[in-house]
Structures are given as C-alpha cells and as structure tokens.
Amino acid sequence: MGGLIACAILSGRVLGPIAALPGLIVQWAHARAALDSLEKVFALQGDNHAVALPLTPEHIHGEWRIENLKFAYPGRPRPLTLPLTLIRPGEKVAILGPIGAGKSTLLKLMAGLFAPGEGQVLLDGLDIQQIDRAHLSARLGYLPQDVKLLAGTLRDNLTLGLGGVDEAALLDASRRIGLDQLIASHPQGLDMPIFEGGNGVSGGQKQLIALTRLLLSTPAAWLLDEPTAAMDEATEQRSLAVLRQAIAPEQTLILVTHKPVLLGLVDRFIVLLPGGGVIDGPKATVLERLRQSAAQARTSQDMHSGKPEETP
C-alpha cells in the first residue's frame, strides 16, 4: 500500500510539468504576438522622422507654399494633386469642392499631420515636416471635422496641454462661445465627466468644446474643418461672431466648409475639382467662373436631352 501511494505521488510530480506545457505554449504564443505588434509600432515613422534636431521658429507668420503636392491613401487609385499654391500671411482662404475631393486631407497636410507622398508643404519657407511637432501644435489652431475628446473632465479637455490658463479666462471663453450653458446645466460644472472619444455629449457640444479650447490656445494661424457642421443656426451665428472677433487681420485663416454662411469669413477660394483640377482666385472671380460652368453644364444637358433652351 505504501509503495502504491509513493508511485502515485511520484507520477503526479513527474506528469505535472508535462500537463502545464499546453498552457505555457499558449502563453508563449500570446507573448510572441504582442512582441511582434510592438515591433511594428516602433517601426512606424513618427513625428519629424529622420530629423535629428527639429526646428523651433520663434514666430509663425502663416505663409504656406505648396509645391507639386501628391498624396494618396493606401488602396486609393486617384491621389490628391495640387500644383504650386501660395497662401500669404493674413489671407482668409476657403477650400471648397465636392465630397471626396481631398479638402480635409489637404488641411491635414497643411497642419503637418500627414507627410506628402511627393512634393513639399512649406510653412514660412520651412518644410513643415522639419518643424518640431509640439512647437507646431502649440502655434497652429487646427480644428478637425470629427472632434475627439479624451476621457476625463470637461476642464481637462479644455486646458490639457495649455499652460497658464486661469479660471477667469476659461469662463470668459466659455461664455463667449456659448459653452457656459452646458457648464451650468450639469451639477459638476467644469468637472463633469467626459468619456473616451466624447461619448456623453452631442456633436454640437463637442464642437463648442473644441472651439473654446482653440480660443484659449490663442493660435498664430487657424485651420478649421467644418467648424459648425453639427451646430444649430443660433449657436452657429454666435460662433461665427466669436471667430470674426478672435481671428486678427494679420492671422491666416484656412477654412474647409460646405456651408455658404461661413464664406463671409474668407476673401479667397481654392476649389478642388473631381478630375484633379483647381480653381484658385478671389471670391468674386471664382464664384463667377463657377456660375458660368454651371450654366454651360445646364445648356449642354438640355441640348443632349432635346429640350429647348429656356429663355431667361
């Protein structure tokens, strides 16, 4: 009997490591997959890739020079193409065009978030990919079309990364843009919780939060992508009034929009055409060209359909 018990104990100790092998193999596979994923992340190009000492210019004047730009997303056959384009300091420019023409992509290239496949994007005569990313982000007021908020409080999302913002300036900017109504309606006020991505607040409220943060950052140049797309008419008019007051005459404004009401902020149009062409010029001149093109298209359509041309 003692021998049998000893054999059972010994066999259990011998077979224990063997029984643990499948679990160890599974853990090793998970560890290897995690290591491969980390290696791929570290292999990606980061900000200021291959630039050992990025530039930190003291002032951003807001002059963009785009030279023979080409950019395409993976799997997209038609790239965004833009010939030589110059935007001078203090100009107020609207980038227009149909859906999918590359307006938001062009704005991201001008903000330095994307690197062009070919050509150059120069800011104040410097390649924008050679300017320090943190320095550039602190001086360019970029507002994306799809606003993403961080998990935390409303105060965190308004002041994160901004130094020297006191509560008086925070409340004043919130009152000017209309965010004070959201603050007053929540029991926790500025400490109201925000979930990852901005869940818990509406699209219009997310844009109000982003605009308030933009006002607090006091940028040297403004790049706005559909800044009022999710707002109602009253909130939109209030935001436009604040933007007119905040954007100084010497500051550059680049605006992407489909809303005619926002075009009062600009005096120059850059229209991206579906075939890759560009119409660039003063607002009145470009509008007249677009009217003529629309009239010619209607005339051609009437001729092909066999309908008599209507007398105006």
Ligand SMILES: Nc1ncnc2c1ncn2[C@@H]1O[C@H](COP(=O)(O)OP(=O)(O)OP(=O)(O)O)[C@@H](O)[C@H]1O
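All values reported here derive from a predicted model rather than from experimental measurement. The term rigid core refers to the most C-alpha atoms you can superpose between the two forms while keeping them within 1.5 Å. Positions refer to the first chain, counted from 1. Compared with the form predicted together with the ligand:
- Both L243 and L140 are members of one and the same rigid part in the two-part motion between the two forms.
- Of the two rigid parts of this chain, the smaller turns against the larger by 13 degrees between the two forms, per C-alpha superposition.
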The other form holds:
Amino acid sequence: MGGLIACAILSGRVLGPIAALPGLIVQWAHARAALDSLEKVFALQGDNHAVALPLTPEHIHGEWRIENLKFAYPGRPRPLTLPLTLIRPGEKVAILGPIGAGKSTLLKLMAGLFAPGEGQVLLDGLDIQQIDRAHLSARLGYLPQDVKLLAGTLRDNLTLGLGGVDEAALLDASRRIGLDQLIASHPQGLDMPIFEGGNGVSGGQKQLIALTRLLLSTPAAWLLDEPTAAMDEATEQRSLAVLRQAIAPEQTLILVTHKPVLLGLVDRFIVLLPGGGVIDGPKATVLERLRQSAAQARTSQDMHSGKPEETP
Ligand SMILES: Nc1ncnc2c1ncn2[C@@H]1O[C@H](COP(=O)(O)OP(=O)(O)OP(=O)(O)O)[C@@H](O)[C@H]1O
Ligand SMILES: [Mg+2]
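Structure of the form predicted together with the ligand, given the form predicted on its own:
Time for the whole complex; same chain goes first.
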C-alpha cells in the first residue's frame, strides 16, 4: 500500500510540469506577439529622424521657400511636384485646386509633418525637417482637414499641449467662435466627455473645437486646411470674422479651401492643376488666367462639337 501511494505521489510530481506545458506554450505565444508589436513600434521613424540636434529658433517669421519639391505616397505613381516657390512673411496665400490635387499633402509638407522625397521645404531659411517637432508644433497653427479629437473632456481637447490657459481665456475664445452654445447645452459644460477620434460631437463642432484651440495657441503662422468645410453659413461667417481679427498683418496665412467666401482672407493664389502644373500669382492675375484658359477650353470644345464660336 505504501509503495502504491509513493508511486502515485512520485508520478504526479513527474507528470505535473508536462501537464503545465500547453499553458506555458500559449503564454509564450502571447509574449512573443506582444514583443513583436513593441519592436514594430520602436522600429518606426520618430520625429526629426536622423537629426542629431534639432533646431529651436526663437522666432518663426513665416517665410517658406520650397525648392523643387517632389513627394509621392508609397505605391502612388504620380508625385506632387512644385517648382521653386517663395512665400514671404506676412503673405496671405490660398492653395487651390480640384479634389485630389495635393493641397492637403502640400500643407502637411509645409507644416513639416511629411518629409519631401526630393527637394526641400525651408522655413525662415532652415530645413523644416531640422526644426524640433514639438517646438514647431507649438508655433505653427496647423489645422488639419480631418480634425481628430482625443478621448477625454472638452476642456482637455481645447487646452491640449497649451500650458497656462486660464478658464476666462478659454471661455472668451469659445464665446467668440460660437462654441459656448455646445458648452451651455451639456450639463457638464467644459467637462463634457469626448470619445476617441471625436465621437460624441458633430463634424462642425469638431472644427469649432479645433479652431478654438488654435486661437488659444496664438500661433506665429497659420496653416489652415478647409477650416470651415463642415460649418453652416452663419457659423462660417462668425469663424471668418474671428480669423480675420486673429491673423495679424505680419503673420503668414496659408489657406486651403474650396469655399469662395474664405478667399477674402488672401491676396495670392497657388493653384495646383490636375495635370501637375501650378499657377501662382496675385489673386486678380490668377483669376484672369483661369478665366482665359476656361474660355479657351470652351472654344475648343465648341469647335470639336461643331457649334459656332460665339455660343455661350
Ligand atoms: N495617406 C495617403 N496615402 C496614399 N495616398 C494618399 C494619402 N493621402 C492622400 N493620398 C492621395 O494623394 C492625392 C492628393 O491628396 P490630398 O489629400 O493632398 O488632396 P487634396 O487636394 O487635399 O484633395 P481634397 O480637395 O479632396 O481635400 C490624392 O490622389 C489622394 O488619393
Ligand atoms: Mg485636402
């Protein structure tokens, strides 16, 4: 009996680790997958990639010089190309063109968010890729076309990355832009919850939140990508008036828009043409050139269709 009991105990001891093996194998697979994902994150290029000592210029004057720019998304054959382009401090420029022409891409390159494949984007004479990313983000007022908010409260999203914004300034900026209606309509006011990506607020409200944050950040230069695309007419007019007041004459504005009402903010157009060309010049000159080429296109169309030339 004693021998049998000893056998049962000993065999249990011997087989125990073997029985634990399947569980260990599953744990090992999970640990391996987690390590692989971490390695992928660490292998990604960081900001200021390959720049040993990023620059932190004290002032941003807002002079852009784009030299023979070429940029293509991976797997996309047609690159965005731009010849030598100079934007002087204080200039108010609109980047125009049909959908998919590359306007947002150009603005991201000018904000230093993308590195050009060929050529250079210089800000105040410095390669924008060499300027410290956090330093640049704090000084350039870049408003993306697709505003993304973070999970947290409305207050968190309005003051994200901005130090020392007091409640009075926050409420004043919200009132000027018209965000106070959203704040007043929620029982938690500025502490209303916002979910990841901006779920929980409308597209127009997301743009108002992003614009309010931009006003609070008091940028040195403005890069606005369709700032009022999701707004109704009254809200757009209000935002336009606030922008007109906020953008100082000495500050550079680069505006991407499809909305004619916003073009009053600018004096110069850079038009990205569908074929890859660019028309750049004062507003009136570019409008005249566009009118002429539209008239020429109409005439040649009429000739091909056999209609008389004077057909409107
Ligand atoms: N992340 C991306 N990856 C691959 N291709 C992209 C990406 N983003 C944009 N593209 C492509 O690059 C081209 C230019 O896109 P971009 O967003 O700059 O156009 P856009 O002029 O701003 O258009 P819209 O007026 O519609 O905003 C488009 O053909 C688009 O399909
Ligand atoms: Mg765009």
